[in-house]
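First comes one chain, alone, set out as structure tokens in the form predicted alone.
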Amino acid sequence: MSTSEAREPRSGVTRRAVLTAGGAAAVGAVIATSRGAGAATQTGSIPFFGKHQGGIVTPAQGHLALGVFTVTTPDRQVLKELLSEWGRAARRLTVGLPLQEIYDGSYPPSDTGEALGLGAANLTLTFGYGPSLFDSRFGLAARRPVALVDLPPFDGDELDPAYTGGDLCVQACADDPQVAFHAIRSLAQLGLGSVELHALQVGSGRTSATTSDQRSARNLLGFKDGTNNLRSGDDALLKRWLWVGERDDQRWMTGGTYLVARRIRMNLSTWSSTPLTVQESVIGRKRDSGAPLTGTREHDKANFQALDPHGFPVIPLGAHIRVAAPETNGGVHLLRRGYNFFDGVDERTGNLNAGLLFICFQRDPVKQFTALQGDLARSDNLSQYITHVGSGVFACPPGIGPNDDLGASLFT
């Protein structure tokens, strides 16, 4: 008997059978009226299954939740019914469900309940796999793509390990920061006695567009952020640098991605204290519009050639834009989807905890994240009013279909 099954209540009406038998009727009777109706985006839900995970090229929503968890148990078998668990859950979370319909007021319900009635609010769910869920406790080393591995150290970082690194992750965006909540809440519940929380951040406010009708949005320096992001009509470029390929190393991510988070804080103290021309400079745009500091409308392509009457750059070497740009990095793009965060003070120096939960997702995070980071971390001027206290990378596989376990194919 696994971990799980041993935790399931003696009702007659099990957890497990809900999210099996009535739960999957559930999930597919609200999946055909929502396709009847039309369109998704009408009743405000994404369905769990297709080619590739949600949360990834889906109109980034406004809330995040970002769950990383350590795995504690050590049977193999137990971590994948968990996983089989956790996407069983995650086909009734997406589309409003709760976990559980019927309940024996005896025992604990399985649904904590903070989210009945509010719907779907477009929730997505992203499950990832970090570096060490492959080392020789469950018999996956072989599995491991060579793209995984921990990113290295970068100049100025200042990593708190208690949001560094992790054996699972789960991204949950949705329109309701309640939902996206409860959705990483109950993944924890279930995997009581298998699985731990590690950290827990949550964004409020989208930094970036992924589709091609979505607007700039603004992070706490004030500027637009992702205006050259890859978006999801951007079908070349996607296949180039989002999915992986058939070709790669491991068949069992063709179609899936790499999840790179990286927890910033912003000095804003200092920041704010900084003339706005200088603003400007570090970040290479204009607040207002977006513009580059050779163009007028946000969208305007950079000119990086671009001399002042004094023969300087009009772009400085060390912008912000400058050192990121594709044109600057061998053309190298990333999937961003990032979120704001506000927490409080920091205790150290009086001043906002509050910055960028910074999540990118790509082909390779070896050859793209890492290699553009390290030429941010030496070149970037924004680099004297930002710190990265927090790192993960996680190998995110392909979307499933309707009568797939999730983790099915990691451990075929």
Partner chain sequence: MVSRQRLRRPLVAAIALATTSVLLAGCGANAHVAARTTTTIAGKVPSRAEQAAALFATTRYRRQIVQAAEGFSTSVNALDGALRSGDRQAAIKAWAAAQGSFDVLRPVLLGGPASSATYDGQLLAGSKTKGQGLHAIERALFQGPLSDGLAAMPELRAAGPQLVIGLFRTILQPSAIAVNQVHALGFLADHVLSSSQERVSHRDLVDVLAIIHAVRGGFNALHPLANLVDPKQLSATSTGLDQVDALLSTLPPGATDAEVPTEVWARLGRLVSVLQFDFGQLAGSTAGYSSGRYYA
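For comparison with the form predicted alone, would you give the structure of this protein in the form predicted together with the partner chain?
Here we give the lone chain, stripped of any partners or molecules.
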């Protein structure tokens, strides 16, 4: 027997048992203890329960593991149970507890162990349902929100099916990459036989700030990213542009939001050979300070009307921030929460395979992401330096309370 001091009863021990019968009580107890001590929250845990799911307006962590799953079971009840089980697992993982604490050494351990001792590392788990979940398989067609449709093709897209689509997604963000990876691996393990991991995308280095006290980080183009982002304190804007409202078509989504994920490869060797002034004109901001070309400090407001002495716009017409800004795009805002990725070397060209795992949240992906990306694909000068190679859209239900089951609102 390894770590286990006490053996679980053999009968009825299944891979999942720890999170159901006796496991549930234990989870409650452990959560209560860590909360009671106040230590876990203080030292890096973000509550799993709440009005909204974590991982959206909570402070963006340093690392991402984005798991996208295909549901393989045809059985609605099995899917429902799996989601509840994932919810129970999420409670444990987000306070830094392993899936199981009492091991029977004659079985393979339920918890794979790689996050033992790493703590919660501010892990958040954000669950989402893809449009395909609402097909004929599970009787959910009538519950599909109108805003949840596959994204249309955009100019320049070169989507790889391996990074596109998916029935379910789980965005795991944490301050420690191994904690984020462990969470997705654990959920995949719990779902064996019912779901398959379609893609696991790993991102390192946040490219956004989601709270006013977070500083902007840099993307792999070297520019500050997330300067002009929706943030947790912008209540009126969040209500208007982020959270699904009571009057939107599906009540079960009230307080939820939609996640759009795009894997965007950067053509880094072209970018690195482009003069700095051209790079800055492509973005519309200065590289080092992050200031708009019409200002001197990062948070100076961009002046899109300013003209140079020749009568041309100081922030060029095709500059990324001009095309993307609410002032010029009909007011659309997004909450961006992306991560850098680096994934080896292209075997044919020797170029780095790296870029941005662009993730954004919004109240209506059709009116927000799709509208904006349509403009960017046509007019953004940055398009020449990037290629969208993966895509997905998911409905993220609202958060749950301690007595709720994850997924229950979808099925009732």
